[in-house]
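Only one chain is shown below, in structure tokens, and it's the form predicted alone.
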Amino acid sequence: MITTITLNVSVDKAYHINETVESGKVIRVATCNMTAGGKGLNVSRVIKMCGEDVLATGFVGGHTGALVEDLLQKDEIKSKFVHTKGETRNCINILDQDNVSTEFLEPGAPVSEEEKNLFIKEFDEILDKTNVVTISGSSPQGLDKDIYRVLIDMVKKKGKKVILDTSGELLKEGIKACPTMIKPNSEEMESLLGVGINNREEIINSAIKLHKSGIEIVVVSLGGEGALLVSEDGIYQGKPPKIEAVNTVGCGDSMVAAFAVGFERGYSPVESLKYAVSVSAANALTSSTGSFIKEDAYKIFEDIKIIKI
């Protein structure tokens, strides 16, 4: 089984307008979209979507938190969050005639010391039934910077395999704890590294440099071109061919649970690597966040390019 750790959990609404989005102007929404948010809960949907039996937990709070575990029964997918007393956030996403997106994100609401140990307790149970975690997105405020370090700690010391994508001190304080696999995006190894990334040279160096501090795998997405990987395995890149891009949002969520459910499935990094740019792919050709048409993964998958570097 597959474990999606979600904290700062959400109601996510994707509103697609037929026009651009002007400030001060009353817009009105063509179509809308509803799903159960935040980063992680985007990975369980995409893991479930691949096959595999997936567990989503976190924190959930009042009148949204009870709508989220609706909608995740709904994409039967099974949960077991601790509750809160606040309320779960809710984050808009949307989507103009051009397909630009424009994100407004609520801060989650405030988790109490008494509702984080709690948490701490049912996930180490979770943990014995369970052979891959992924920690994904931001954390509440009521909880230390290093949250992260200490689940990865629990994953690891349990012999589990354990994937973190995050950013900032999340991010920063959770590589202490080397987890399986990290997913950075170039500012962010700027930011760990504290040097300057202006080309794909010093993208592959920065990976190495990662990799080389006890990071097993690290994955950089390129977005268009498909993502590079850094293992003891070597140095690769997945690159699928050219796509029309429908909507962008969540493909690295969708990359995250396919490398998640290559390591369930015991592939090689490789084979991992060239699944998951498949499915990232395949959802940036839908216009629901963490979603993809098997289809569409199956036919990507023949025409990717693998490149050792």
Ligand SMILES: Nc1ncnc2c1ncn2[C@@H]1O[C@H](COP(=O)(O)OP(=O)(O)OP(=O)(O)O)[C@@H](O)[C@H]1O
Second form
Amino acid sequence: MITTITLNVSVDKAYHINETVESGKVIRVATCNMTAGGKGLNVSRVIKMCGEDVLATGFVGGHTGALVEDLLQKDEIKSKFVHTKGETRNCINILDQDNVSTEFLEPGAPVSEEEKNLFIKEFDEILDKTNVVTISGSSPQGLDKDIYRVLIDMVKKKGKKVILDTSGELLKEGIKACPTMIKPNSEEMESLLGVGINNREEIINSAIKLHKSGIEIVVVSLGGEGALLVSEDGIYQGKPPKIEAVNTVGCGDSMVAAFAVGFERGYSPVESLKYAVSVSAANALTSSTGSFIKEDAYKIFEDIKIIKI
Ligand SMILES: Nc1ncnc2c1ncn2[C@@H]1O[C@H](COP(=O)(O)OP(=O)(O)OP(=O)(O)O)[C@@H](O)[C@H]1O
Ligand SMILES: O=P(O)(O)OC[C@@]1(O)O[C@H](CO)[C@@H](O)[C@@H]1O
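Could you give the coordinates for the form predicted in complex with the named molecule, as opposed to the form predicted alone above?
Shown next: the complete complex, the earlier chain at its head.
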């Protein structure tokens, strides 16, 4: 089983509008898609769509939290959340007439010390039934910046695999525990290493540096250019064919989901790269966040170029 951790759950609303976003204007929404969000719940949905068993964990609270549990149940995704006194947040993604995305991300309601300790206790028990863990996104107020380091240490002590996909201080602290895999984009890697990254060579060198620091697999996501993978098997780029992207929100999460599925199925890093590029590119073809159509992924898979560097 794959377990996903989403400490900062949200109800995501994708607003489709037939104009451009301008401040000071009243904008009527044409259609609205509502999904269980926070990066880790997008990961959970995509893992389920790939056909693997998944358990979603983290914190939920109040009416919005209950709605998230409901949305997951409708998608037949198992969950075991710690219930908080604070209300779960909302995140809004406005997609304009040209599919340009503008996101508003609310902060998460505070998590108390008691709620955190309960999560750690329950997670320790869940780990015994889990092969792969994904940790994604921001953290709510009330948790220390080393929370992911603590969780990764727990996973690694039990000999399981763990993917960390976050940014800023959480990523800086988290990599001290050497997760099995990280998936920064180029900006996240710049902030992590404190260097400017301006070209392909600098992306490759930065990824190699992170791999050498003890992270088994470093995947750098490159948007429409696919992703770069550094592991002990070598350095590879997975390049998707050119597609007409509709909504790229959740592409990074889809990539993490597909790598978790690859770990669960025992794929090699390069096999996982090809699979993950096809699933994440297929996500860009659907308007719903963290979702893909299998036929799209199959078609894209056939046209992916794997380039050895
Ligand atoms: N326009 C696109 N065309 C084809 N594939 C895409 C496109 N955008 C994203 N992808 C696929 O999705 C993956 C992740 O996208 P991206 O690089 O935007 O991730 P990210 O910046 O980490 O995203 P996020 O903010 O969702 O975490 C890419 O590596 C690629 O495989
Ligand atoms: O606050 P987090 O969890 O870091 O990010 C939340 C979020 O922006 O990430 C997802 C896209 O990756 C969206 O579905 C969601 O709204």
